[in-house]
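This document starts with one chain, in the form predicted on its own, laid out as structure tokens.
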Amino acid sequence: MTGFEDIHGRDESWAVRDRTAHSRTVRTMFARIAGVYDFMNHLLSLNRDRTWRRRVAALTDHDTTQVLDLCAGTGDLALEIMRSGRGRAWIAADFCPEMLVAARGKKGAEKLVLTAADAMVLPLGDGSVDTVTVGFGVRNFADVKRGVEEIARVLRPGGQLLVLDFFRDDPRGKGQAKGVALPLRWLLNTLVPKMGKLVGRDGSAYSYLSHSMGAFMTPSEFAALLDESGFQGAFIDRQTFGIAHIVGARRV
């Protein structure tokens, strides 16, 4: 059955912790663009985002049962994992209910448990899921370390984490292809906000993409954080010349 966890019905201590300026700003931003989110993703990535999600699905354990797709947005990654035959139950969680509403009309979405929840305080028991995936969401965490630790809490020992995101360029050049980083930076800083304003009617939201990348970790830094936060065996899987990366690891 598909349903929503009422974020306003939770205890006041959770609500106070969640009401940071960053969380409010990001949640409001995604609520504004929920209606054009999928279209803009496909347009701005030239449909490569579909390929990246398929890769995450392919990396998901064949024998996984309970899958949590965190920062699920409109459900595309959760649905891709489901279509790949991985998992038997799929929770699509996001702290922006408007994004989850946009998932409901998609084919197969009736099999997803759509849950409004913040990554900082997940409404799940310890060790309750086998796999956690996060597609383009870790950059939005108010506290990345705390979010990673919360993911570790809900994962069973040996369970896997797969994070797909736009990480900051590695200054040492690791994971980058020559000639790609500079044009990509120009694209993100210049073209993407303009396309967001012209097509998505929200230039500020799409300016956030380049700003959040510049403030985020490199893939190597994020892998190191996983190693320090209850995970082991971290790996980095480059996508499309290093435009995006998948970083994965297993819960100790």
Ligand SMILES: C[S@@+](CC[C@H](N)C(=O)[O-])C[C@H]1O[C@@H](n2cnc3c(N)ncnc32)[C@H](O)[C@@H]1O
Given for the second form:
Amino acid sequence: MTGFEDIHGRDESWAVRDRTAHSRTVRTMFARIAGVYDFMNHLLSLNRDRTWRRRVAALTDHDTTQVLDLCAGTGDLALEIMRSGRGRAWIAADFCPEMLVAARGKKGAEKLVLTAADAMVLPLGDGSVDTVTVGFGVRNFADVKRGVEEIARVLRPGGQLLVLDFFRDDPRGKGQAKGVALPLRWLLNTLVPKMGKLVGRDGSAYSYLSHSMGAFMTPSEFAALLDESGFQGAFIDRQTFGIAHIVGARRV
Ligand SMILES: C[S@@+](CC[C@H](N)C(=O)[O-])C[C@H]1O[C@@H](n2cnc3c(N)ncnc32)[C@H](O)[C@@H]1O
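The form predicted in complex with the ligand, contrasted with the form predicted on its own above:
Let us now look at the entire complex, which starts with that chain.
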């Protein structure tokens, strides 16, 4: 695990260089909402976000050692995996200092290596980790294919990738948002930005959520991308009527 810089105990003056205008927009948006991120997550998802992260933890290999949680934000997914007993070393990496700083005070966070890193260029050697998880992060990548290839690079052969996200609806696709999920999606598109403005005082950040979902891939498209980017055996695990999905695969 060399090359990673642990930011425990540091102030917020460190930063990752913005590689693109898109990175800058995303990073500064999360910096603005870092203080309310957890509260808004639990409120807007009616606490389902906790269940979804627990499911990712349950899917994590029991015998994994090195776990990299990318786009770790305030650390909840990395902490969930650590608490589940999976892994021996956990790196929580994100390019937004303000989000990682919010992770620092949490119970168990002292066991995580909190580090500043851009998912597009990870400071890790080839094949150096056993498991990579990404919670609600891939949708924000400036270049999804490049991000997936970078993850493939740092995963050892046979290592697993688990991606939890809000994907674009694919009403024709198997296991996609249908029926109950569509009205819930509608709420996400209309109510969530309003609540974001009212409670989180940042409507634009929460409109971004529905815009980025609409512009993202369907779970099947993402699974196909994994299959052509150095992974095999991609699977889709539908969460809460298809509001969120976990897409996973193994490094060839
Ligand atoms: C919606 S938050 C998710 C946080 C956490 N994983 C969770 O489950 O709540 C997305 C996070 O991805 C980070 N992020 C987006 N693009 C990134 C990139 N290219 N490299 C590193 N972090 C990135 C953002 O800074 C933000 O903290």
